[in-house]
Amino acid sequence: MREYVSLEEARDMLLHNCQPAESECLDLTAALGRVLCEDVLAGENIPPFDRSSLDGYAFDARATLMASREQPAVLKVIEAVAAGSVAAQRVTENTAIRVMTGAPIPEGADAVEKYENIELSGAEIRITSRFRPMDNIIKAGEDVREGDRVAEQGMVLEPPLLGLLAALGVTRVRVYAKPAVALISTGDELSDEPGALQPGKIRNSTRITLQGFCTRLGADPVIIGTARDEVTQIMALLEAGLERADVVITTGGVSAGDYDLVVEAVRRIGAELLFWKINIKPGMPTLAARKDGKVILGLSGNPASGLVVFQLLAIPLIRKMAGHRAYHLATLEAVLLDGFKKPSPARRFLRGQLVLANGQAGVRLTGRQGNAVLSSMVGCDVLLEVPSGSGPLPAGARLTAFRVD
């Protein structure tokens, strides 16, 4: 086991010893948010055949080469067509049908003028400009042609690509399974029950917010229970939730304290230790373990520890396992709106909100930044990242965001 380690360094431990869960195959009303564990080809055109962009009349285009507002193509209509229907009748030189915005190009035209621009004489119409061959028509397959990769293995499937499928008549699709998260609360001052609380308990409010992240990103968060401050009461709850879930992540029970049992508990149940302590702040007493081929992730107690953790560490982990190909928090380069007037002889992470500043990134902060504040994580979309050794930081620091939404 490895101690002191940094963010880096846990992060890329953790990755290592995870992989995507198994895949299914799912309708695509029931795909939102999934992640797709294959490419997808287009086994058809979008559209699927020429069609008019416009209202307005079809025709030949080599019938308006010498046409002018002197010397009109005149032709004759002798169709309409609405979207949905097919002309029955072919266009020649001499003629035209009238076509409504998306109706298929009859046979024999190749170019299409507006319904304004048009002057109708009865059964007649007079063009009076050059047309070329395509013009106004949108060609079959110049959206999507058959055969073209629409979607890649680890993509999201969000609306728009699943409204792209059904376009092009899917109506299945194999997606990774929903990674299963076991949460386990340690602590004899936790209360899991409603109404008055007892003297000297607190409310178990970090699990609900963890059930709540697990959802978000498409895990299925599996509440295995919550321990008191006994070894053998942590280790049934350890196993329990290596045999329901994928991954285990625990709360509470990290640091060096007499009460803090979660790593003997770890080794008790034969556990491999990968590292214990990170060196950030928050969140230093933090652990990770695997046995089994699964991972348990220790955090802190202590609710923003433990919340800006996950958020590091966690997010990244519960994507691979959903399967997406980018499962890294996205960083950038933001501008610190507040002061901070801490020094941070460790590397420090502020949680704030993501703002457009005078047409630049900004962050805010989002509160008080001490370690047991949750309500700092209300509205934190970013987390800040202060280097070592900076001292206190004046409004329009330029410092690295990494995006926590």
Ligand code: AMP
Contents of the next structure:
Amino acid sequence: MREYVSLEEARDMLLHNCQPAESECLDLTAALGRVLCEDVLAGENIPPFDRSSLDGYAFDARATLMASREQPAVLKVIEAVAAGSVAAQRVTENTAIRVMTGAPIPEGADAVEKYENIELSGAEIRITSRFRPMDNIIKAGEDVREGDRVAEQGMVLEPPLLGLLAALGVTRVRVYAKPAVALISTGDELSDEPGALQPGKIRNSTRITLQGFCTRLGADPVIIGTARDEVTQIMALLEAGLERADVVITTGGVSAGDYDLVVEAVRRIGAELLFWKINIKPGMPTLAARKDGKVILGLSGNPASGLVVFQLLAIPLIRKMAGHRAYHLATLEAVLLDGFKKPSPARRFLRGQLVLANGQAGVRLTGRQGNAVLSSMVGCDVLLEVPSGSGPLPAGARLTAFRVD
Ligand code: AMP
Ligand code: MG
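Starting from the form predicted on its own above, please write out the structure of the form predicted in complex with adenosine monophosphate.
Full complex below, order starting with the chain above.
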């Protein structure tokens, strides 16, 4: 087991020890936000037939070879076709068929002129310019060709992709199963009950936060429960978590205090410790272990420490398990809009909100930055990295921001 690892080492150890979950087949209507488990090839063309791009008249372009303002091509209108119907007749060299936007191009026709540009007299139209084949026609397969790879394994089924698949007649897709994430809280002081608090107790605020993060990441949170600071109780919940979920996340009990029993419980259930303590602030007391091919991530009980480390480590972990191709946190260079007075002997992550304005990416800090401060998690969509050994930071400092939204 390694102690005091870097954030990247910790992250890589976790990623190395997890795999995407199984797959399942879903109706397209139930697949929003899920991750494709296989490539999808187009089984048909979009559009399926040559169609008119506007309301107008379809004719044979050759009929307009000599057309001019002085000598228009004169064609007899023999039929009208709406979108959804098919012409009964064929266009010949001196006939035309009225077509609406989206209507199939009648046989014999290969060009369309807009309604507004056409002189109509009785059943005849006059065309005053020359046309080339395919003018104002959307060709079959112009958007997607049968056989095209329209989606790849690891792509998220966002609304436009669902639409594209629907356009191809796909009704079911194979996606990765949602990873189940067991959530275990530890601490004698925690109360999960509503109503007045007993003396010395605090409310379990982290559990619902982690539950929300997991759901938003496309995982199924499984609430295992709250253990008192008692090794056998923690062991029982860890075992239940490993039984019921693909990954187990605990909070509390991972520092070096008298009641920090998660480390011991993890050892006693026979899990192999991967690391304990990361060189960052907040969130130094963090633990990871593995058992039965599953990862246990032990977060600090301090709300900000636990939640910041969840974002830095568990977001990539859960994304990978959910089948995403791009599971790392996106980073960008951003300007610190407020100053930050404290020096940072250790590498630090500040909670902030991204402000995109005046052509630059700025970050406004969301509040006080202490380990136990929960309120500054609200509105936090980026973590701003302050390198170890930094002094106080003036407003305007350029730093790396990790997107955690
Ligand atoms: P620990 O990591 O167990 O030493 O806890 C550190 C601090 O976080 C203590 O003040 C705990 O009361 C608090 N804490 C632990 N778990 C939670 C939780 N689930 N929700 C809110 N605060 C917590
Ligand atoms: Mg505790």
